[in-house]
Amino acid sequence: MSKKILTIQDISCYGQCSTTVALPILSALGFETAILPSAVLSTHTGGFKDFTVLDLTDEMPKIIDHWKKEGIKFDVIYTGYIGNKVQFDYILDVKENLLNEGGLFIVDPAMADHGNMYWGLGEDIVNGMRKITSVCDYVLPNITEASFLTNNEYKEVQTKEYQDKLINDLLKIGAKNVILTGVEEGKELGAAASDGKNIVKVLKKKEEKSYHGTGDIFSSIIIGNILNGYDLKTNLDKACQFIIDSIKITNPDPSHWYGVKYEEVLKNYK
């Protein structure tokens, strides 16, 4: 029987990120996927001007209460971008009441990159992300998000010791497994992960261009691979290669600056 996944994050209507990549990717990997949107944006916030934002905080508890009455439950809850601190309590309510016994609670603390918080987000979001990270089965931050969650200084130039400290500090917060993205060594870029016992790392040649939304795509592939039984290192390798292949397909088209053409890679993904 197909596992049921609930993803809680925004809907950026245009721009290939958040729910608009999570839903098709997880569905294509074989999982029934439902959504609990935290907000609706006309586009993502990376490079577009005058985008619209509709906060759905008031609607979320109504949806949750309806699901409770219907007896709806999920095998996985996967959170992404959250723009209102009130929503973290709703997320914990969902985890407590709508997650099947033995289910997975996975947090992608999508809130920052390159040393800065995303547009409109502040310390209250960091605190909320830390709160849900403390009870998660997996947390999937980039280097910036990991440094903010653990109160470590953000360092653009990384050392192995710095990367390991971020991972171990996230484990100390309460996460059972950590998958850290944006790990760099020289001209290589990739991810590192720990199950609380060992740290594994996958690095690949760094692409010259970067695109918005690749973190959301990476997280969705990682989650699908977890459910499909891949070990941690194989999972990292496959997810990193998926992003690289998506970037390479997108690079020749300068008009497609807002995200990657992951669909071409997804249709042949196994």
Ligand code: PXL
The other form holds:
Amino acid sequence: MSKKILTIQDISCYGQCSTTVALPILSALGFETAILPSAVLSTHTGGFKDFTVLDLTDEMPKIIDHWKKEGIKFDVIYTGYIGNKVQFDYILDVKENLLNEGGLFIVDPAMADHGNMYWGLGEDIVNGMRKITSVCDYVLPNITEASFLTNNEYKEVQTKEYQDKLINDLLKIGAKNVILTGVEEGKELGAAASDGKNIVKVLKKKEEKSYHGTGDIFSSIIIGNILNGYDLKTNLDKACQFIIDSIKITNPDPSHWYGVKYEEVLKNYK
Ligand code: PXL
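So that was the form predicted on its own. Now I'd like the form predicted in complex with this ligand, please.
And the full complex, kicking off with our chain again.
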């Protein structure tokens, strides 16, 4: 039977990130999807001007209560961008009451990149993300998010010791598994992961340009791969390659600056 995934993140109506990439990817990989939207924005906040934001905090408990009455449950809860600290309590409620036994609670603390918080997000969001990380099965941060969650300094140039410390500190917070993106060594970029025992790492030739939404696409592929039974190293390898291939397709079209053209890659993905 097809697993049921609930994703809790914003709807950025235009811009190829968050819900608009999670749903097609998870469906294509064979899973039933549902959404608990945290906000509706006209676009993502990374480069567009004058975007609109509708916070959906007040709607969330109503949706959750209805699902409780209907007896609706999920096999996976996957959280992403959250713009209001009140929502972290709703997320914990959903985890406690709507996640099937043996289900997975997966946190992508999508809140920062390149050493900075995203527009409009502050310390309260970092604290909330840390709280849900402490009870998660998987946390999927980039280097900036990992450093903010663990109160380590953000470093542009990483050593192996720094990468390992971020991973180990995330495990200490309570995450059962950590998948760290944006791991960089020389001209190579990739991801590192730990299941609490060993650290595995995948590095590939770095693409010079970076794009918004690639973290969300990466997380969706990672989650599909977990459910489809890939081991951690193969999973990282496939997810990193997916992003590289998407960036390569996007690079020749400067008008598509706001996200990556991942559709062709998804069509051929196994
Ligand atoms: O891709 C992460 C993301 C999700 N949602 C919104 C964002 C961003 C990144 O900037 O602005 C609204």
